[in-house]
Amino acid sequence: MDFVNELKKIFGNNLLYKKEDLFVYAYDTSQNPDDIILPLAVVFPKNTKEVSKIVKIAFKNNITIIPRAQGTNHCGATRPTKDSIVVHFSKMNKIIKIDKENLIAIVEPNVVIGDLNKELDKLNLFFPPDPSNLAVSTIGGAIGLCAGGPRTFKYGNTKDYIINLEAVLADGTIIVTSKNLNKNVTGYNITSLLTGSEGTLAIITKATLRLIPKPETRLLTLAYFNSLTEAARASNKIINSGFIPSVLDLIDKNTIQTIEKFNPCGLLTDKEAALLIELDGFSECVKYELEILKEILIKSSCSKIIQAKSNEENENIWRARRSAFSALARLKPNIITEDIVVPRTKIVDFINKIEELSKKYNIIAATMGHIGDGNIHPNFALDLEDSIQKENFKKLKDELFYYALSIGGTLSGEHGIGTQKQKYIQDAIDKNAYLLMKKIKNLFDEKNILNKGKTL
């Protein structure tokens, strides 16, 4: 292996290509592979100049580039393939710099994000995109899932906060999106393209960010239903009530059960459905929408309203919802998250359809979700050692897949497409889009070598 010699030159101590090193990378968040592919080699680069070396290295020997963080993704975006390289980014972990006057910040792909927002808070900035993880989940990884969170509905996700990023192309070519501004229409937005591109068209070694001032107040509702049906009726009069939330999730039974159950923090176990409800912004704004909120709850026939009165009491309401994953793990060896949306008017029957196939499969299912925004996210403990299990997943994710597709629904709104969902990609996008996909794929790397086998 020549190429692994060309790498220890340059990166000597920064490199690892020792088999009983590798298996640590082999592996992601996402479902367990049938056959684990250990990389050729593992590089930490410290800046953009040394990742442009590592692809140029890779493009001259055909050889996959594995771009890679925290590797918290569910997807199997950051899992080695055959003959690859992974380029892990923990060395390039700096806020370069952020500018309070013009609302940006510039920071490397492994800032992470809850960091950032701590330094951001100390000048009363706010970056809204929070990924449930957001204690680990890094910049990179978000630009290249373009991920989202519970307060996409109001504040938009990662798409929306990209200004600009510093790439570097499959041949080793180093670009520039586009520039320092809030508002560039000047050419392509090749800005949007590469996010959301999960590294299949270049690795982003630098960004930009769009920031916003940090809202006054946020104050969060806790409301328990009797039925599921009865608080997504809840949720669409709280849409159609003339004000945002800036969070607006559901979580079923299982999930406060669960959560209840391992990490216990006063939630009411016996309610079918609960939302989560947060309202920002000015004090005497949130005050007014808080009554307005108030007054639809009760209308909705919810059971129990359970209001957050300080910070504390917000940040453990949060600490449970953002505990949902680890408790569910209680349960079963192996835990698989998905991420499916459906137009708003469907989230019942989606849900119900969650229901009826574990049911029909035996598997464990809890699901929450950002039902604002149509987001569900089924969480399945299962045992993937048992085959039987294992199988009878398969066939349950086939149909859960095939039934959103049916109803008008997508494949991801945050998680990504990575290994776990190429399948059906070609049922949920227009015939002659994907073959332009596949040309723009083509076209930014000819030789497939930026993280092959992964989205399209």
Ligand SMILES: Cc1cc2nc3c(=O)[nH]c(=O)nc-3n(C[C@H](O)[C@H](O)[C@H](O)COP(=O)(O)OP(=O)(O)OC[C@H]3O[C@@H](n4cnc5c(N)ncnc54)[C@H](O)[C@@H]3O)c2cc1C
The other form holds:
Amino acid sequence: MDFVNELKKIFGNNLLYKKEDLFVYAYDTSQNPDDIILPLAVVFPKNTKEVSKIVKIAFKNNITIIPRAQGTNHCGATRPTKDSIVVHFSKMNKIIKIDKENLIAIVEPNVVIGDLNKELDKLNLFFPPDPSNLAVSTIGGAIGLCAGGPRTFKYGNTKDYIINLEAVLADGTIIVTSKNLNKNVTGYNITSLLTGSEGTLAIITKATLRLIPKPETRLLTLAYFNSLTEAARASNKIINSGFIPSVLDLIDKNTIQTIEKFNPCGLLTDKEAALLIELDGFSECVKYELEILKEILIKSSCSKIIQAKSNEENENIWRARRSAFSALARLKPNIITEDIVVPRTKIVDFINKIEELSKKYNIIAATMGHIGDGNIHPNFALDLEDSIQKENFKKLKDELFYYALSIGGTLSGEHGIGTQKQKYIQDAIDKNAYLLMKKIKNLFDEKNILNKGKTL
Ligand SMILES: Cc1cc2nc3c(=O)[nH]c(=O)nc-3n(C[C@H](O)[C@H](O)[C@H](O)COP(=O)(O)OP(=O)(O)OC[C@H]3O[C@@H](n4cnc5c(N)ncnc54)[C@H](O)[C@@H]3O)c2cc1C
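Structure of the form predicted together with this ligand, given the form predicted alone:
After this comes the whole thing, all chains and molecules, with the earlier chain placed first.
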């Protein structure tokens, strides 16, 4: 408690330490009621110097720091561990600068991605990473997990848009990883190393983002299929047709039906699967690509094509896609979203495996995914208070992850490892690379105080 008193003197009202306040920060979107641990305190720094002060005090007292943005991660990356404090960035949420000529933005970590894109929109600029909950999730969280989202297929993920970071190391030292330049290979790429490090290597206090011009046109097509295999085949044909859609997502029958049940948007519930395809760019170019796309879809036995003809229709389809998680969450008390990547050629096998395991263990599964990236998100609806379901889910998860690894896949494409997938990590990474990662962690954080118990 001396430690909390020391923080109290410095942070006054920007500190929470009463038990009833701490509960909120014991959770994130991951669902595992067994491992709820309250932090000792939650502190809200206002600037980099304050972050450095907190870290120095934690370093001296061997207290773990849990960097937390909005806590929407699915992998337990912001779950407090024993003797930890949560550092919450809600007071560091300013867009410092948008520089149109140099196509960069400088932001504090808790800027919400949707808010940033609203500002960029006014200048015809665009920041592509979109963790599908962009009205909530932040730049700091996206950097922490190297988030992706539906437009990764064409535009890449967060690491492709981070140019330079200001960060606080485990002993409180402040570093700047690069310069605000679009190209820089001077020295090792610490910027990339920190992106996706889940708050285990350093704390990000400022980020310089690469921006791109906003595409002139965006056009959404929803293509329905009578079988999953046909949908997957069509997506492979689209990929090999000479243009790259900005979105190529898959939604399965269970997801379509659940969206329609709780949030009716006019989706066709008798179809086995749908592809959500967005084309973007100059209008003439998009029109040309659309003709090729339609031809492919018709030849691929697509059973119905819905073409959004206005922004409103575009938005309606996106609303359906973005509401999938909240709709699925209403099926059962708990919803667990997994995030697995498999080679594109194995997508059908993998989705069939999800269905097989769902039947075997009697757990509802609904699958979506960024099929263009081979990145599949099975959502499992269950009741974790039911001990049989809970045990069954553990078995299902083990079988699913080991199956993914056996077909050349991996544990995460965008949601991270956190506490929820650590169990499998040594089976997913080359042994020597894993040992090197351990050494890197030790070099950055010899006392293991940064997000202890996560990732490796
Ligand atoms: C409905 C829904 C849909 C989603 N869809 C997608 C999707 O399509 N694609 C995708 O990629 N993800 C998706 N996600 C997960 C997504 O990764 C996260 O929601 C988001 O990126 C996390 O942002 P956050 O602000 O909530 O960060 P948090 O969850 O608070 O933190 C995420 C990680 O970043 C670290 N962190 C936060 N701030 C800092 C900082 N300043 N310095 C160092 N580390 C920090 C944390 O310690 C943690 O490890 C989805 C989540 C939900 C709930």
